[in-house]
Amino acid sequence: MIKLYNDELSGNCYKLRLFMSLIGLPYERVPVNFYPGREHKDEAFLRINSFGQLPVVDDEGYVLRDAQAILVYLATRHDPTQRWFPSDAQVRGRVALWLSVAEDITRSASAARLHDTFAYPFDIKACRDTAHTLFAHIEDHLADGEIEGRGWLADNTPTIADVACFPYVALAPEGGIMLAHYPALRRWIQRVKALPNFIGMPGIFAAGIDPQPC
């Protein structure tokens, strides 16, 4: 069985909970206390991944760290349907970019979550522009794929790059990054929160952190 050496409140690890139970697919959490434990940067556990980061995926064996790495490997390694991760050369190439993309929210939108909740010392102001950049961008391509009748970010069904990107965006309130202005976004979320098996993480359904005007 899979092991996740996870923390409950990381959305990392969130999206890779969320993934797994989307699929059907069984794993084991392995707890690591990511704040205020900072267990991530023992010895035991640089030692599973030397650069003391969440998550960290066993798969028999095969040790894989980074989230955006680990939906790349569960979608093609565990999803027989190959819908999360379609082969159409395309597609895939949009699901890169979205992964990307996912990486940049972490950078921003994620960062003033650490700050705001956890005192971690980063530019806030820098963080939520950047977020609000980045959500300006995501609420346009949504919007045209609505008209277009598109609802998802890469291709027409929900595919491991709206998994990437969804956690630190409806977190994104936890950090001071409302998201009143970004409706197509809100929608997105709902889109994803609808789908079968979802799964959420503390505050996804918390009544500040839905995606509502405010």
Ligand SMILES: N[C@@H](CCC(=O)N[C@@H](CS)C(=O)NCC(=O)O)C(=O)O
Second form
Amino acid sequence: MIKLYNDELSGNCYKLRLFMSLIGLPYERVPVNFYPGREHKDEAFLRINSFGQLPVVDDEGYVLRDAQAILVYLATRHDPTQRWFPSDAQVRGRVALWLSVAEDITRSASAARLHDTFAYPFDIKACRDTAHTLFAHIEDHLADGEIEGRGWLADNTPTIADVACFPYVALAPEGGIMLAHYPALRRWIQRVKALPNFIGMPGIFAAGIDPQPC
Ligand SMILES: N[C@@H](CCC(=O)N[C@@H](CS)C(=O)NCC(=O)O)C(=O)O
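Having seen the form predicted on its own, the form predicted together with this ligand:
Then the entire complex follows, led off by the chain already shown.
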């Protein structure tokens, strides 16, 4: 069975928990305490991932790090429908583009959350400014898509691009990045939450039970 080296509060680990839930893939969680334990920097974990970062998966001895890379692997190897990473060349190109944007979101919106929730010494203004620049682009893209009849980032149906970008957009208010000015982005969040087998995480609630809609 697939092992996921996991912290429940990590949005990058959640990307994979969410995706494996969406495709109904069983897995086992190996807890790694990110904060305050810093177990991702322990010698034992550095032997698994010398970058000292979560998440990592181990699929019967095939060890892979990086949430985006892992999404590509899981969708290719374990999704019998092949819907989440379609083989069409142009769709794949767009998925790759949004996987790259997901990494930019991690570097900005996730960093702002780490600053505000765990006191990480990041330049909070720069993190928030970069996140807002990205969110404004995504807002335009999604609003255009709605006019064209496309509700998802890379295609007419959800792909791993949506899964990769979703967590740190939805968690952005925890880093002081409010979503009030991004209505299309908020509608997309609700569409993701309405997917069959959607699961949440601390700070991301299933559709209809948000205590504080953003
Ligand atoms: N590109 C990596 C980034 C992973 C990442 O930043 N993980 C965080 C936890 S959510 C981490 O381990 N940070 C520790 C560090 O970067 O030293 C991915 O997408 O998986």
